[in-house]
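What follows is a single chain, given as structure tokens, in the form predicted alone.
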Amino acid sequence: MKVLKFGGTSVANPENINKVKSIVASLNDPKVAVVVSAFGGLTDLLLQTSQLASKQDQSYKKGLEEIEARHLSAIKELLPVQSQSSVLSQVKSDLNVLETLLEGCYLIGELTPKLSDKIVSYGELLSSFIISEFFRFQGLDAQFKDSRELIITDEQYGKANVDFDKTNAKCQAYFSSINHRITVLPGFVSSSRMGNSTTLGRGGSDYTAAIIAAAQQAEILEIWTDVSGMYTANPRLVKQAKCVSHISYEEAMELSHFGAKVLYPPTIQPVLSKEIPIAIKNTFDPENPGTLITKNHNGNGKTVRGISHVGNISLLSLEGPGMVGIPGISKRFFETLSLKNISIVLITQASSEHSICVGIADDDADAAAYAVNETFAYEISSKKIKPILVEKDLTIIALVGDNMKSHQGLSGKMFSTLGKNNVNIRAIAQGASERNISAVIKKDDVKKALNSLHETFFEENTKQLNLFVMGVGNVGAKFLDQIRQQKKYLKDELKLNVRVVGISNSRTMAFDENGIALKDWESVLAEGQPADRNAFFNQVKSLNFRNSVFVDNTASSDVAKSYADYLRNSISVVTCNKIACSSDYDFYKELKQLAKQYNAPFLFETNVGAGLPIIDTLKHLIASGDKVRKIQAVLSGSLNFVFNTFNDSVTFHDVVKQAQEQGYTEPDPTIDLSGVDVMRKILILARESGHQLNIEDIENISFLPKESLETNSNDAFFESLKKYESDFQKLYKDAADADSKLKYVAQFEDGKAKVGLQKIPRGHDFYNLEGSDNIVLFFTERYPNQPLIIKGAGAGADVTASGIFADIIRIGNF
């Protein structure tokens, strides 16, 4: 069985109906279902007429006269005089009922959804009956069947929900019992379980055809319209748009959802599970192949299959400080809209939780704003949340394609194109399927946006980065998680395809040439081969991937010694391991030279200040010709955390233990507390400033007892801290008595560096440094008196991982 649906333009007038007859007559199928829409423009006319009647405006009668005239005229043109009588009689009877319904609407001054469904159903009921009679006159073996007798729904008027069990049973029973080859049915209309007329929503004729096709396991569902298939963009707005010959169900759903009017979005659902093909054909060019919609079509590797849009959109923005960290805000927001039967087209929320933005139909905007303001009246009155912000007259544009999820940079290209063409983007969203990217723009910019995007798309140029990660402890695990979370962003916004090809810890290592699935990296690593640093390097070298990056998240001196081997093979190095850059000056210099020689970046931003842009800022100062005169800094997040937390009500031992457990210290906390870690950091800054120093050149004024410094295990170290608790308490008391705070300070001036614990008086830049934050003061020729200050979180796995991530992005942008 074949199911054909003809839209309003296809049956707009007798001339077009003759074209429909020719298409149907050319079929050789034993059974054909033909679903037709109302005559073109009739549904809108019925709605307008009923609205006028409900407002007790007598001009509704003119609308009724026009409705009657169009149908009677069609009958007289399509049928000879001798065949018109019975058809005219039936149509006039139906028009009389319609007149009664409109008169009732006028008298009560109200148009209920139930009454509206009854009125608008006459468009399809009349057109399908007239067309079926025309087919019969033309010699086709056709009969009329009222879809309300087959499609059963709930009582949700305006857009009823189909009871598929009952509907399928009725369809199967009917079509198995008939002898006529062609059945003509009205689209859009249905009936409730109680027998009341219902409708399937605007565009519901497509849905009617799909329901029947699915119930009958049809060979194909053909949607006949006035264009030759689904286009790369709206051909009425984009002259260069081309027909897409073959797409998947999912792509078609996305395109239809975002305004491709040749297909009503719910149409695909009934046929999807049955894998029934859908053909989009042109009534006025029937030989054109149009578009075929089937399962899993890869589009010949093309990424963006279409650019679509949906207009008359409003943005509702709910924002305010009272939303941050408060559970249930989103629930209340969406629940309010749901209770008002308001459909949400687009959702976007800031990661800060400070705002939620949704796109809805313009017609619903005022009602939605009133309802949401009522729901959050208390929060609004207490200034926790702002009154809802409504922006109208907007349009959503969307890029759609199944293959978008496996390509990178599309969002960046999309937004760049729009920006260059001065199209402002109000909101952005992307489905979890990664099958569409949507942006909200002003409706006045639609044509410009569609045309500029159409010129840009259907090819892409992305850069692939292949990462080999050694060390997946606290920092490494966070780093992998951040890559996983940001993978889509990197692809869409930065044109970077970041893959983790190899990972290793101290026990095992694993590789996957196609990229390790980061959601499963732990299990992949657990099943890997025994770890071997040399074997790891040899594997990276043998794979010989372009844009390879070795990422060192360890604190191992042996791993640091291998950097030169990677750089010599044009493999970039990103590291949070400070050993290489603070080791012998000649080795540090060699690594820098190798990076230049082999065009392989060597980046170590996290060596100082974790994720803070300290080294990067210093590099820019030097590159621009500035000269460093002095550096003063609190560079140990762990020590700053310790001395900010330590007081006379808590032991020094407990504070240090807490710092270790929260990842603020190195695995061996003596590296931090002895000052060695700070020495390394100020040494790196001195070297990056252009000075030739080694670690031995730095003066270290330690606050730890000698016994603590000489311990050979973490357990022994922590025991020693307990022993000298009174000494630590004295340090705290002396500082407190002087209205000062203890800070471990590093300083570089006149070619000399030193580190040590200092009492910082109130008013100093270091005094209010909280938590594990770092601060660096750069006194340079350009900043001689008021230093350039960089301040922020300087320790912790998350921020260190983000610093490594930032270095990866820098490499991607080289």
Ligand code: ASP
The other form holds:
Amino acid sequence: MKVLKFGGTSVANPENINKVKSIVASLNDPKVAVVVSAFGGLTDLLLQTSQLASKQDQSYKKGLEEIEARHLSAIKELLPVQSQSSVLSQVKSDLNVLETLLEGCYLIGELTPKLSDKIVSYGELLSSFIISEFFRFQGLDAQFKDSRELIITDEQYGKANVDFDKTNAKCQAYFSSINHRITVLPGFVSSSRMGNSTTLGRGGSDYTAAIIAAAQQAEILEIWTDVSGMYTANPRLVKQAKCVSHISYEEAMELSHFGAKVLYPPTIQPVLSKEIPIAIKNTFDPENPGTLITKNHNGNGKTVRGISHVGNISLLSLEGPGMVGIPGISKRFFETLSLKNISIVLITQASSEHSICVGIADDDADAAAYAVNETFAYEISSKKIKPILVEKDLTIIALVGDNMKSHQGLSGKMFSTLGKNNVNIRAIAQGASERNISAVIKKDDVKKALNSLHETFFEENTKQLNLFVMGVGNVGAKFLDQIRQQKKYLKDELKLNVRVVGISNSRTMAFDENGIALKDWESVLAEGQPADRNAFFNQVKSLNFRNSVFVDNTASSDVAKSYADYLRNSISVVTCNKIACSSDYDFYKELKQLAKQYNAPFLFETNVGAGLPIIDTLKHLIASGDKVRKIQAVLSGSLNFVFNTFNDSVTFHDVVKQAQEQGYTEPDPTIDLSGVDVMRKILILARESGHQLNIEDIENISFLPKESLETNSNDAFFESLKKYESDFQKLYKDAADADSKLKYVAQFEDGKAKVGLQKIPRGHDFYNLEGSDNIVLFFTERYPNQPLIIKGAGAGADVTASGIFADIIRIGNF
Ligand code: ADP
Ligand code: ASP
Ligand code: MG
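I've shown you the form predicted alone. Could you give me the structure of the form predicted together with the ligand?
Once more the chain from above appears, this time first in line as the rest of the complex follows.
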């Protein structure tokens, strides 16, 4: 015999019921039991309607109307008019009883668990009857059988316990007596020894099918649902989840216990001892092989087979000095919960015995807390035990796999993945079987936790990076362009899935949870909402994506001030904006500290020398134990341009004007010409070498006359340059006479930094520096005489964008 169970979605409407019929019609087994759920959503509707009635809310009648309409219209669509009347009269008579029950509930203003079971059983009773009639009309040799006549339970309404002796005997007697081939039965419903309707718990139709399969020693139990099997994680929350083709009973049981709703947890028990395989199949893709659950499997070499989660969990913690060494506390604690019929999903106890902590359903939390406080009233009043602590709205997340026990490091990997993503863990449990490791986390973190664990354990090391880019001017636009071009390479070769989830300029901002299509970013941004720095941050925070990176391509000090907020939420920061690293030392230090504390890199390679790997090289030197003795560098593209172009046949004024016009200087050229920009850069290098320096500590030997520096407009500045032309010509002549070139040099030595114009003699490393190139010489303990030299283009949107890109890849490899 074969037992098939079709879930709510599979029978939600006539179109789906037709699919079910095709699956059943294609079988040629001599005996088939088909267990069906209520039409999709009907159980919830029945429960809501009865709740409304019990609250004496007239609107329950609307629910009733909907219940009636769904069944009557199904009959009308499934059966031709001439075959409808007998089915309609049976169903209408059942609906009349349901109406009377609800009316009673409304009049008395009460809904007992017993009445609730009676009412809710109509979902399955009606669906199975209608489907059996439809099968018959379609020419199948089918009969309806009320499961309440076969499955006998105790009187624990809502989730009754099966009396297997009686049930097995009744099933065997029934199935051996019948002559028809296909029996259609309602799932979920049963009856007590006293003959009252009971139910097997939400999702219990799976269990009905398993009970029948076990009683009949069926060759297979097929659970037909709306997904193609048991997945590595809930496919509705983890897009990358994959179907597990073969899994053991124990693994399936753990996964379902921890929330893989595709299988109701008790389902496995009856079939396990008889070794009846379970197949999980998709009604909407019947050819898909789905998942096979059996006693043994090879695990396909995988240790972790799935990740599941159960929501709406509360943690109850019992703590106090009076618990240590006193026998019987745990017993009384668990007994109290058991007497209240509260099931425990997870238990942890500190080895100090100072506390016991259990996870239970949120719905049970208040009753549990009340009962436990009563049990320990004496100890609480004498301060030996604290009143029970209740934390609600939590979720348990569990890694499951039979072979996990023989592998070290899995829990380490699990917790470090969660830690890196700033998922706070409230409690941990590992079953003695080591078939699961579970952690209790906040509800808001579930999606992030599931996805990052899935990435760690199932996705061939592909790591998703979620970028939030502020500033899409020259550099930002180039950066987005580079990401777009390299996306495929990054994914294929570096196993990095880089997505840009949010972008903003000073006018608008836009987000797309699935990643912004980078070829359209301009139009997406143009249609975005008004830009707002705080709203941008709040959105990044509430999306709560794993591996989030904030990329600052602005030069704004307000944006720089927000870095701490990002880091505190474990959102990495990559910036080409120099302000944060060159402002107050304490702020710079705080950001570095936050980055460490929250496991979120703070990277700013482009602050010095654009795309040149200057800061990264310096970090590596220091990390490997080297010590910086001296840094000498030419770090200003604008000043290079000016002094490479200036000579005795042009005026200094004209050269600076040209530099400004060609975009080699800041709009305010004094920022470059005064040396402030170079001061910031050498300051950052000094700080990265481990020195506590502020900008005021840097000596600036300015070549500009005081008057030029103090001008308050560009026009006045340029006028002053004209006035001092002879001084500039003298600088040039002195250098030329000494066979030297003028270079604006930054230097750091013995803890002191200075910047200024220098005459560089022929043969010096700086002498032949062209255009906007930068050069840095690191003299260190390992490079004492011949310095380590980094040289190349040190300005420009393209190289700056590629420097930011490099920082993103560093985070990818973090
Ligand atoms: P049915 O009505 O057919 O009984 P359920 O809604 O009870 O269906 O169970 C199927 C659902 O289980 C899927 O739609 C999916 O959202 C959910 N689910 C949760 N975890 C998993 C998992 N690991 N694999 C497959 N489905 C899962
Ligand atoms: N209809 C019931 C429920 O929704 C049982 C089931 O579908 O398995 O819980
Ligand atoms: Mg189900």
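In this text, rigid core is short for the largest set of C-alphas that superpose within 1.5 Å between two forms. Just so you know, these numbers come straight off a predicted model, no measurement behind them. Residue numbers count along the first chain shown, from 1.
Fitting the two forms on the rigid core leaves the C-alpha of P14 displaced by under 2 angstroms between the two forms.
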